[in-house]
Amino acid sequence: MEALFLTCIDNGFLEGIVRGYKSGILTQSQYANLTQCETLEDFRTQLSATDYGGFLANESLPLSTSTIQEKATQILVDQFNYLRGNAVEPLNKFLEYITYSYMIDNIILLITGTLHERDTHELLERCHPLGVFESMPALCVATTVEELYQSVLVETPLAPYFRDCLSANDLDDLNIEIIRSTVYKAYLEDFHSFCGTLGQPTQDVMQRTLAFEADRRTINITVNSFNTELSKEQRAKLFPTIGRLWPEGNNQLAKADDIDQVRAACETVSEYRTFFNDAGVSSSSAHGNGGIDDLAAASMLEDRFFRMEVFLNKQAFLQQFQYGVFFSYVKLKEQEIRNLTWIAECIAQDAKDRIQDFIPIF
């Protein structure tokens, strides 16, 4: 009780803060109106009387779908700076580890720049401003790969997670989504043991969301590494140690074959055979003829997975006085962005036929 009076008195009031931007995400009243517009202009006409505003009330027509996304990621991003710049510890710190998946990102953007002989200055544009640091200009000084690597050790918060995992080496060597999953693989382990160390409820919470994200990137690889050069051996090594498929059915997806293996590892866990259920995925249906492929069925199961997302991601704001609402609003936030995107894509493309193919929140 004392821990939850402490942790009302820290963070109270930017827990009312972000309680209060999820009240502002899109319903499903609100979708239906944007999924009726003809034009850009219409929709943007039907996003200015949400809590959206008139975000792009001082862009130039015609609108672009990037116009869209960028200027909704600004908003999210405007509002998380907020948050993190009014709190204290550890909440602080638990932001910043939110920051650490999108400076992954924008890192590998940058060595895939560098080892392409791009322009890394032209990169960094199109890095997420939530993944933006102090020192990443740094970055762009580097030539080689050599160099950034040596930057990213000590430019970076990343740090740790790159000197432990991989050497300059394997910049050259290993396909830049392995770097990726490797580093990512160190970063939600390492997340999830700081949260162990927040107490209860965030704990409870956030393990929880965290062991999913695990066990989805788990799947994914190996859905991923099927007809690849990357052995069974490499593809164990990639799989974080934590979440609700570990360690057994990591053990099991380290040695699948097909998609049938994949459903057979999963069936311990009853939401995830749940997926494979509806999707209908099988390895006999993938290779038949007029079948599906396994990108297909990847593409279905990572659309499952969304949804599971988002549902837990509202499972979180169901308790209080814990700092999983901010991971969770982020999260919830970005499903918006995507949602918005594909509706403006779909009405610019006049492809009415797909409108309704994105994943509602409330």
Given for the second form:
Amino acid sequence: MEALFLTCIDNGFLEGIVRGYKSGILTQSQYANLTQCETLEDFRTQLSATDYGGFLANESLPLSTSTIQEKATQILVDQFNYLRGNAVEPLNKFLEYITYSYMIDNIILLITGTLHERDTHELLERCHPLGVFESMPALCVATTVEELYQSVLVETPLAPYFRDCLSANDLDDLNIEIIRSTVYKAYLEDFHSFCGTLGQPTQDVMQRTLAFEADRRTINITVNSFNTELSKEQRAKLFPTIGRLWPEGNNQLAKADDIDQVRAACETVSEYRTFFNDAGVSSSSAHGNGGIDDLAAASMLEDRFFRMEVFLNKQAFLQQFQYGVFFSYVKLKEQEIRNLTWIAECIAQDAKDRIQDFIPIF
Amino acid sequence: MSDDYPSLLRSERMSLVQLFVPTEVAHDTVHELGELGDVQFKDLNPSVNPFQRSFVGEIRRIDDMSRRTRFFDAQIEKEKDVVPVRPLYECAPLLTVGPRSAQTVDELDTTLSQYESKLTTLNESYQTLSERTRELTEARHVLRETAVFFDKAHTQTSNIRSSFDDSATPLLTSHDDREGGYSAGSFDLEFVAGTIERSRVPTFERVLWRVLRGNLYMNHTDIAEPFIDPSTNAETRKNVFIIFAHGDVVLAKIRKVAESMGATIFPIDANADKRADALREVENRLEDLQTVLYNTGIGRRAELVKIGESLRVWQDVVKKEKLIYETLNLFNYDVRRKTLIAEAWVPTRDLTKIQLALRHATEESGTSVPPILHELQTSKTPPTFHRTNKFTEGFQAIMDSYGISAYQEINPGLFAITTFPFLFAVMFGDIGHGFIILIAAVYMILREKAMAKQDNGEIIGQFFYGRYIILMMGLFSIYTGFLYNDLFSKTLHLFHSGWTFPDNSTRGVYTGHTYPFGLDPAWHGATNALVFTNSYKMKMSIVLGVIHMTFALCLQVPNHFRFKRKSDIYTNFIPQMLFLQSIFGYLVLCILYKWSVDWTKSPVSPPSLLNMLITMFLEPGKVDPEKQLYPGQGFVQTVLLGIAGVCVPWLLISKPYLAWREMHKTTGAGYVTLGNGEETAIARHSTDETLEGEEEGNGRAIAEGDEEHEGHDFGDVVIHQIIHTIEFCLGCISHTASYLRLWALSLAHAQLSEVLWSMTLDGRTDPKSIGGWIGLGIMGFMWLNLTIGILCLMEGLSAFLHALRLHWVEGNSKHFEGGGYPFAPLSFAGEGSKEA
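So the form predicted alone is up there; where is the form predicted together with the partner chain?
Following is the full complex, with the preceding chain placed first.
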């Protein structure tokens, strides 16, 4: 009880703020209205009736989808920075952990871009603003992992995560993917153990969410590594050592050769079983017929993962006095921005039949 | 009752009217009604999405126009030298009604877009030019600063060389070659020079240090003046850096890092002469560019000045047009008959005015089809509209912020005009302080016109809004100040005192005549002054409180009559009144009686009224003869207590009983309640809607679907009455005690002002030396500031707050029902001042 009041002193205000933000997340009926829009101008009018308000009011016509996405992300970033500016330890650290995943994404984006000799400034613009750090632009210079680590990453909080992948010699697409997975695995494990130090309600909620995140990565890595050069031993090394599939599910996945084996490995967890219900059927019936069905199955899987993520994040709001709400809010808002972009894209390209394929939140 | 002349006692009588407006006059009609500001339109398409309504296209166009005006506004604001913007009232109005209205708006639209594109091109060229200028300035800085580096390096190299010469000459064979190489001034180091943002310098240096594995020779200096981005006005400060390195790979790496960190690199020659040439060239080009830039700036400014001349009119028109189309979207659009059907609440009194306005609109628009207005019968509750003027506005606002009174309910705002300043003044009583706030109020009232026009800011604006409240508070404070005989904690000796103090005695002797008005000045400075004023003010607070509550309770009666609830008079009003009077009314009588008795001549000592009230409850009927106030007290108190005791069950039971009997009667007569369950209600709702669809043309009220369901359940009545009874009975006690705040604040105020006097001016008012005069000056200044700051402002605000509470809680709880909704007419006037 005492701890409860103490959290209230430190974080009660921010929790209130974030719950207020959360009630601004678009609802089913607002999505229904949005999907009826004929043009992006309608879309803007409709959004101005929500918490987004006049965020597009000063944009000159015609609107583009990327502007909408950019502005919506900017709102999230502003809110996040406000939270971060008002946070005290350990919430501050927690919020920082949230940004790490964006930093990883940015780093990978920059490395890949540099590898393919893209324009540096264009790359920098595409980086997620939550994951920007000071010395990030210098990443474009590095050509080897060693150099990358020595020149830039060593001073970022991500340095410990990269230590494990310094052995990778030259940068190519596969290696970058391996780096991403290794780093992300280290990040998830670190975040997981950090949440363990935060005491009961936070630990409970966050570890549930992170466990799912880890499982999702594990399954994705497995599915994506079929028919690639990635050896099974290497694959096993990329799996995070947390999550509900760990350890025996992970072991099975490490040996899996096709999607049916993946499904068998996931049988043990009842929630994951349903993910493969249709996907499994369609892929087994069309197994030898080519990669297209596999692709469809994978995208359907991805969709279900998103749905599950939204569900878990919504659950985080059911408990008070814990930090999970901050993480969940950011993730939900991110999903909302994805939804908005999807709907806007559908409107712009006049693909009305697919407009319903977003993932409703509330 | 109040149909002839607008009164504040009750809100205005309202009518629901239906308007049939032909499409071609719709715009002008709404414009006219907006100017009138007396009509509240109802939304007739609540289920329609905002972007599916009839006039969405127009609104979108207006939105774009308003975006353009905002753009101009932002541009004008950003301009460094102030661009004059002509205020709205000095501009020629742009006519947007009449047959040419559509054309005017079209023209405005094109004008706006023309100006926008002109301004954008100008901005763009200005920006590219200033970008070039910035680059050149940076280049100049780099050239200058690197020259310093090189000069330093030169002296160093020559030093090195000379020392090198001394020790190593014998060993060198190709001495001459070397000598030649050095004297040419090109030492073998290659370098990168450029500018970078100052905040990035440390990161830049760190990254480079790591990339070059510690082999870094970097120099950097600050550029003194900041660079200003013309489009955002943001300042950036930059540094010149120069990095010496050797080898192509390393140099390329440095360049890449520098570029990715947002630095600008300039090709600099190592040769001093070439550098000087480059500098000269850069300076020439910079000069040319600056002339061009200046001219562009002038052109841009001229354009902005032209925009500034009519910007306010455009904004006004755009705002009005937007409001008009938003209002038109509330109307029901009948496509077949080309008419718009509107429903609106209007004050019944103004119906003719509105008719006139409609006729005027028709004439303006130049068509012969007038809009048709007719009144509808409705069972819905109209909005509450109190017609206020500048004097009553503030007082009404005080009450409205507590709750909007129900339609045609007795309006407490009317009585607040006197009770509010009075209760305030009881707490604030001081002639001097009252005078200060009176002066402030009079000043604001005299400069009313000027101050209303300017923007007063949030705080001054608040005071200005309440200037008439302050005026009344000042007047009443002066009055109570005379009652307390208190002027900046000193007294006035207006009449002969009723007491004399013979031969330096501290004991006063009564002279036989009473001080005619207010407190006798002899009390001032007496040792028992505080005891006396405390007792006096405390009793006075109770008396005032009970009077105020009794009055508030009486305001129930006209409401009961108006809303045809006569039974409430004897189920609510009479028991409540009896309860209040038999306890606290009696207390007030006792206070007055005790005041009227000369206790020095009485055989018994004065009894404590508080104890009397307590024993009245604890030991009914028993009165200690030592503490008796008057003979027969025990009996009277028992009777009163009995009455109060009876009132509680009376209040509790009578109303539910009546409701139950009523219900019994209806069910007994064979009627059954309809639409009790949720489902039937929904079903009825939907049939209503379909019916309306059919009857639309017949002139029936269209949006009558959402009938107010007043299902008075018996259970609700019982619970409501229980709560009401408990609240009232407990409230009587706590509210009476609550009025003691009048005493507490008044006491605090008097004491505070006395302390302030004794801490600053006491004993200094008759200075003998220069030091004394200076002391008087300083202390007098302090005293005046603290008097205004603490005693008038802070104490005044606190007294205001408590007066507010006494009205909201103690007064309003006795009669006020609230639950109305305010009349919000379509009006251009309010909209204009809000954003301008």
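We call the rigid core whatever largest set of C-alpha positions still superposes within 1.5 Å between the two forms. As the structure is a prediction and not an experimental result, all values here were calculated from the model. Residue numbers count along the first chain shown, from 1.
- Superposition of the core reveals a Cα shift of less than 2 Å for A214 between the two forms.
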